[in-house]
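Next up: just one chain, as structure tokens, the form predicted alone.
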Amino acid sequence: GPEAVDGLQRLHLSVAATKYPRKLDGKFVEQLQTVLCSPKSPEQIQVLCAAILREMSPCNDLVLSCDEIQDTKLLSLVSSVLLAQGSRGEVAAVGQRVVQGLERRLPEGQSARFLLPVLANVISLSPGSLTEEQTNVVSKKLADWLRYASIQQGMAQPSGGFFSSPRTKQPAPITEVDGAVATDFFTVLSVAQHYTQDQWLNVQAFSMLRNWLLCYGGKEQSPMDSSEGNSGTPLVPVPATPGRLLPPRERLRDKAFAYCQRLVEQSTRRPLKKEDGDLQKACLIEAVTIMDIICKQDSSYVCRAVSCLKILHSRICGDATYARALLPIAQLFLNHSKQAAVDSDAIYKHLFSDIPALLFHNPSLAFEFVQFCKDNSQLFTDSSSIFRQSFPNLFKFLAWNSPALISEFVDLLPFLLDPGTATEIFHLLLDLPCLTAALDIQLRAAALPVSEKAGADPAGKPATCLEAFHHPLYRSMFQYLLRSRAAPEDAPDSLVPLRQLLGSLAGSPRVVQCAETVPVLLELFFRVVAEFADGSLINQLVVLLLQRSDQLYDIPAFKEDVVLGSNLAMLCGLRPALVVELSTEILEFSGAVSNIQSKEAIFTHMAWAVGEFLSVSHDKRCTVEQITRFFETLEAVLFEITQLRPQASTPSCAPRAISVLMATLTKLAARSQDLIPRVSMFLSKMRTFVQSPAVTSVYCEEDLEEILIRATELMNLLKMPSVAQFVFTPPVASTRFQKEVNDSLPLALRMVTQLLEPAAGSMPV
């Protein structure tokens, strides 16, 4: 009864939302499945018992078994049960009981589309659980379901009551989507107000066609068939005849085909209820996909696909609303299109050049989208650079959809990069999160009214972002940021004024997100690039590190996160005579003393570099005339910064700055030996610039310490001059001793500070 009803709700609720391990007495357990198999229990308890028992799964308590079962309802319902237990014998007795059920003719009342769902959960759990004579009859049936389903609609159940007529009125025949009655077999796209069992039967084989046809569709039962896998394949199939049955797995295919193809022709009726043109899209991508799945096991039919589909794709590129349709079909053109000998460039340029720059807001589609490029990356390379030369699109997926999408990007950046397209890609990494911004711009001003757009002065400066997007100032700017292709030569002069505009959006929460993955992927741009960089590319980066590292999105954790220097460290490492092949670039930038405030990771770093590379045995080209010119450069620098002056500022650059620029000019004279009394009389003033009251007032004591240690090694070792040329300056093919000391470099300093200076404390003056 209801009490009845209500307890095994309550029960199930309990058992499937604890947390805690679910046990239930072993005598209950025994009743939940007595009831379960009783004739006589209602339709409601037997599935409310079926469910608790499921939710108990793994049980040991389990004695039921669906070899005597007949009724197709209650033998779909313990199979579930069975199923639940996870045993690879549980699954594989279910298979086959449920292909005995199909292969039998069902008594009256009975129906095989309960045991059909059941059937789809035993190939997901175990494929390898049917034999091959199971697999043909299930593939016979399959056929069948899908081409002999009856055209006439279902007859409406009499009520019984008093009025009701004991006649029976003639089937209606079944319509099409848009009301037109249909002309050719039942599909799933068939209209109906009642359905047939052989109807519902064609729906579920249809359902689960996709996953069948992917784990029994490419093996064939007939030795005289595995020669069709061979290059000399016909593109024409064969159709079978009165003296030729295909066999089932061919059978299927054919009908199958007939089917999708079916649907494509469906997809074109407009239909009269909007659930109507939903069913119909997801229907086309389940067709189409289908259609692929056949084409990759039987190329017999890969030429009537590729017709098929390029004329369906003619018809729905221009409507967006099918834009999901759109990446099967080029699936199957990139999986089949070389066979055919069609040209799909024009297929894969629509789909990379429209569908990001309009629907990148979309999420589902955007990770559709990403999830195909990803799973085809290798494919796309290798046959069109149209996947490569539209990155600046498909960027717009991650800029807007972020931090949803970084693990595939993570996947999908490594094919994206080449020598042609990394600088490009290293400007738009770092550019990410205004490209965001400018995404919602665009957003926002695609839907002001016509009057509004038009209604910026040009001559004067825009108030806002949304009237800069449309202003002659901006425009070129924006249109180069929101491009869809790969275009360095339309590159603005400076993308400066457009980062100080969309200032105002850095707080935006989607633009906060997006900045969170660059780091992320500017470490794998240059882990990547190293791998393939010519020394051309290598120095084009170098260049640009310089001149980007202070032109960042105006957003202070993005600036604290985006780390250039040490990449900048790295591309030296790789090419060490670009200091000297850029020694006009490196000497511009290390001689402006603002940038020792502005950029002082980077400044730090191509000190580093010079210090380190800047040697003949790095590069034959050095010379002593281009030492000098850099040590005098940076001897400048340094002397600015820790001058003192009665009215001097306060230092404002890091004591790592000093420490290094200490350095490198310690390693230039110690190259340079006429430089060693400039430099040593440099160091030994550093004292009185650690004790001047300015600087002890900026400076922690560690930091002014560590300074002067500093000074005090590094003069010590300018009193050896040969030692401190072996230290400083390691042949490039050093030996193993060498390196070590090269890579220990403060030990080696602090080696011939005590050699030199027995006695501890001892300052230089």
Second form
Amino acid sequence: GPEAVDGLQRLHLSVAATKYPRKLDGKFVEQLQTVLCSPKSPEQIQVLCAAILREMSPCNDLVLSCDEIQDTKLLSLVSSVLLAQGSRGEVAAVGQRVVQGLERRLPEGQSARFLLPVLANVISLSPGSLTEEQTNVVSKKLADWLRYASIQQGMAQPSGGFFSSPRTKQPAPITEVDGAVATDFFTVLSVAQHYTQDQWLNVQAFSMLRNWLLCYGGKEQSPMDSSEGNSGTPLVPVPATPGRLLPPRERLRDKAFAYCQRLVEQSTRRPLKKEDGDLQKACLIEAVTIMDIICKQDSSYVCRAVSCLKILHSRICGDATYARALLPIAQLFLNHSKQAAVDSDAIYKHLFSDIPALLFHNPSLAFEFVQFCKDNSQLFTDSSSIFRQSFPNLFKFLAWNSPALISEFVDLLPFLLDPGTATEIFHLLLDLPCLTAALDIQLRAAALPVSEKAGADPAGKPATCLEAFHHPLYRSMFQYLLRSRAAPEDAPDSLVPLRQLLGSLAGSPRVVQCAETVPVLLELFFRVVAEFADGSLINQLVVLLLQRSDQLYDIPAFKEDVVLGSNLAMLCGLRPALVVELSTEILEFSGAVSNIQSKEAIFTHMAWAVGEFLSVSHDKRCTVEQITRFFETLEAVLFEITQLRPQASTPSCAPRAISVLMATLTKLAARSQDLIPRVSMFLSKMRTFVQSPAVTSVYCEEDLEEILIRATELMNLLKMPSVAQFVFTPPVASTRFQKEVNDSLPLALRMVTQLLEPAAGSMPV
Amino acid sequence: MVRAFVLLAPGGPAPCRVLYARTFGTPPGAGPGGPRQRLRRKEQLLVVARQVASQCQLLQASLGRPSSPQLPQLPDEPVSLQDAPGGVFQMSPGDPFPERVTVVWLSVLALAFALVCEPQENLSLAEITLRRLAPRLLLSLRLLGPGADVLLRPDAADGLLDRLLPHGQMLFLNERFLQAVDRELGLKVSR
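Same protein, different state: after the form predicted alone, show the form predicted together with the partner chain.
What follows is the entire complex, opening with the chain shown before.
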């Protein structure tokens, strides 16, 4: 009664609500199983018992078995409990029982319809559960159900009663989704008012067809079948003699292919019910995928498949609603067109050049497209190919759908990077949030009525981003940002005006979400590029880094998160000689005092790199003049920021920058000892600096203490010039030991200080 | 095949809650047996739910919608799925399932529905399946009304899944077949 239902529901809740084990009395569990299997139990109670038993799986007290059950619905229910146990033996037993049920004639009123999903689950959990003989039985039935389902509509279930009309109406033929009377065999896209049992089986059979073919459709026994240790009959190939049916595997393939061809034809009809349109597209995708599998298993189908799909492609390539189907079509061509000697370049070109630009905003397509790229990553290794050249288009998917696609792009990015694309991708990554904003405007501009698209006065300045889209001042910049193909030579001199214009969109959630993905991608970018970059590319990237450091889209936190500084240091470490080769650019950057405030991280890392690498031991071309020039430039900056009475125009900066500058100057002086007196005098003035009242109000006490300690250490080191020279210019660290020496520089400094000031430990006064 | 179906409340400020979850069979030999297997299953589903909730909230934000939408006034008001936000993402091997899975999700009002699919599954069909499950679950579990009905009626949810997603098998049902299923279930779904 209802109390039983209520009780079981509450029991289910209490078992399901916690993830920790709940012990149910063994006898009770046995009772649940008995009730489940008893023919007298109402369906609702059976469902609840099964739900509880599943919830408790794996279950030690299970005595359930499907052997005795004749009712197919109950068999399906009991199987759901057995398959939840995670036991290979149970799965195999269920598989055997289901195949048995399919083989024999079922008792009156029972339908095989409920058995097929169980079978599908069995082979998905444990593919080797069936013997060769059993798979042949099932393959044969599947082929029959796919091809020979009734082509007349079923009858409504009789409402029963003594007075129902004895004369039944003539059954009507099935129709297509567009209402036309069907002239060919029944498929999932066939329409009827009521369906017969074998038509249901047709639907079930197609629904599981792909997995069945993947598992058991191949010519050879898959290794898994024989390792299962089931009582499998040894493989005996059945030759096809004339007048005899094809062997079951080949026959299924034949019927399946015909079914898919029929679906391809049916899927471009205009459906009477709009919702059937979605199913048509899903069927199309499935049909093409199955054709691909069949072609892999038997290459004699390739020609038919290719010609069928070429026609299909020309019919749907202009229709954006069919775009997702273009991917399996392209995949089939990629897999087999060589064999069919067919030129499929037009298909790939349309796919990569047109589709992303049109449909970047469709999240499902975006996901599937990127998956396609990942599945076919070998296509991207050829740098001249349409695939590789289309990377700007691919990034549109990421720019618009950042949270969902970032992890896919982390996998994909390494395949897009090579010496030819590195700099363009570097710019693209830094401008990715800009791209998001531009795509937003592109969408809004496309949605405008034609009258408004005429555009504003070209002579004046555009008032809104939307007006700017067509404005001559900005049009070419938009076009460049929204390009479909790689175009390193076409880069406009500067996108700065466009970035400024798009500033009004910098706070939009989609743009912000995109900006959050950039740091991860940049880190990955540098890691990958470091592996293949040659000297010239590294130099190029360093120059670009310095240039772009203040040409970033103005999103709060974006500028901080984008850690260009540490990557700059990494590049310098990879190729120390660049400090000499790019001395002009670096001097210009380091000499601009404003940089220390606006681009502090990069400035600090750059200063550190100069101190580390500007030496003869890293590059023989390093001259005394160069060292002096760098020294004077950095000394001027340090002087500017350590004034005793800072003016309003004096830039403020983190104490770390001061420390690094002091250390760098010291290092340079150690290499060109004429400079030592200048540095020592400077360092000795640091005491006055940290004690000046104007300064103590700006920096905190610990920071000032640190600066002073550092200055003292460096000064002491310079009192022993030869030691300083050794410490600061060790031989290029080519062994691990030497690298450790470099890393222990602060320690070395402290040791030297202690040697010189035995009473250290007390604060220097 | 679909490995699991999850019905969750994504929360907004509140943490996400799994209201109903159903796995379709346990792969044999995939891990520890006994109670640890159950624990693992529960935790895997919770990880999926949390990821769905996070993607849902991010998508709502980027669409400019409030993250905790209001329930409609009348519980029987037909719910339009036209603009229901949804998405698809992948979870890497080991995190949390041993092999890669693809998760397709749909958000309706304050709830989310998710299918955990094997890789290479037909995602178009998965989306269709979700769009059919959602209104029927809302209807038969009276999810829009007050009370935590769904927790107390696993049989209703199971019954629906047994017809539209039996053993995790997605079905290519055209509209007429779907009507037949609704008749069998005794559901009156507005069309």
